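We begin with a single chain expressed as structure tokens, specifically the form predicted alone.
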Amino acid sequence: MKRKEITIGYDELDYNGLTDAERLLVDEARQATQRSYAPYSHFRVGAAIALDNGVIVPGSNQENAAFPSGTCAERSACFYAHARYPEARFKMIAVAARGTDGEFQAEPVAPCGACRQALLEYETLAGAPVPVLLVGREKIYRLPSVASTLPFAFSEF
């Protein structure tokens, strides 16, 4: 038997150490939050993409009550990003979130499953690593890439 390990690299920053960039793509997250509709769980959450053509795209979370039919922030902004600018890349996401109580998790938190999974297609499909920014009330962690978030991807695709 072999045992092994998977470590990440990431940054923890604040708001103030981000680039311009950065902190615009974390702004359009934030107030992609508002426009949720999360009348079950009261968790909502914000994404923005970044894509090469200059444009951002935001997403925020849909809840449906025939669940599993609502969509996360992620899935709703990749999923528009590719069916509006088919060319385009994904250059960076970020992604933000409200708890119940209506303010922003202290604590930055991180896509499902199945969002890392989709937002791993189309870092693929951009053919570069598209770092992620996750995004809590006081920090904000950068990772290198969606693949980082998703050790163990489906990659047969």
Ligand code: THU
Second form
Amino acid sequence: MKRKEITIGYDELDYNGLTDAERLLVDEARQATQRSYAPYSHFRVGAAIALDNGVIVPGSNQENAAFPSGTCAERSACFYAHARYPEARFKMIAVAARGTDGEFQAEPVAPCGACRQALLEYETLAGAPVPVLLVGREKIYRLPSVASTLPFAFSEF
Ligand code: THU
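Having seen the form predicted alone, could you now give me the structure of the form predicted in complex with the named molecule?
Now the complete complex, all chains and molecules, led by this one.
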């Protein structure tokens, strides 16, 4: 038997500790929560993706009365980004959320497993790590890549 371990390092920062480009992306993700359509969960998620063509593509969760037909903020952003700008490559992603009280979540919110898998595909296309900013009310986590959020990702068939 061989015991193996995976360790994931990430930075914890506050808003002022971010670069200008990171702050801009965090602002976009926070603003995108306002365009969430979440009449069922009342959990409003916003995502923003910085592309290498200079465009920032926002996304928000879009729910549906037939629950599984809705989609998360991260997937609405990444699918739209690649549908609209198929030549552009992802550079950075930010995710923020507001709970039922309308306030930004105190703790940084992480993408669900399905979104990690979807985002990973675009990181692979980019050919370079795409940092992920998980945005809490004051605390921000900066993960080095999408891959770091999804050990043992599905990648072959
Ligand atoms: N949601 C997201 O938008 N992103 C995630 O990563 C997790 C969950 C949405 C889906 C649903 O509209 C609401 O949050 C509650 O699960």
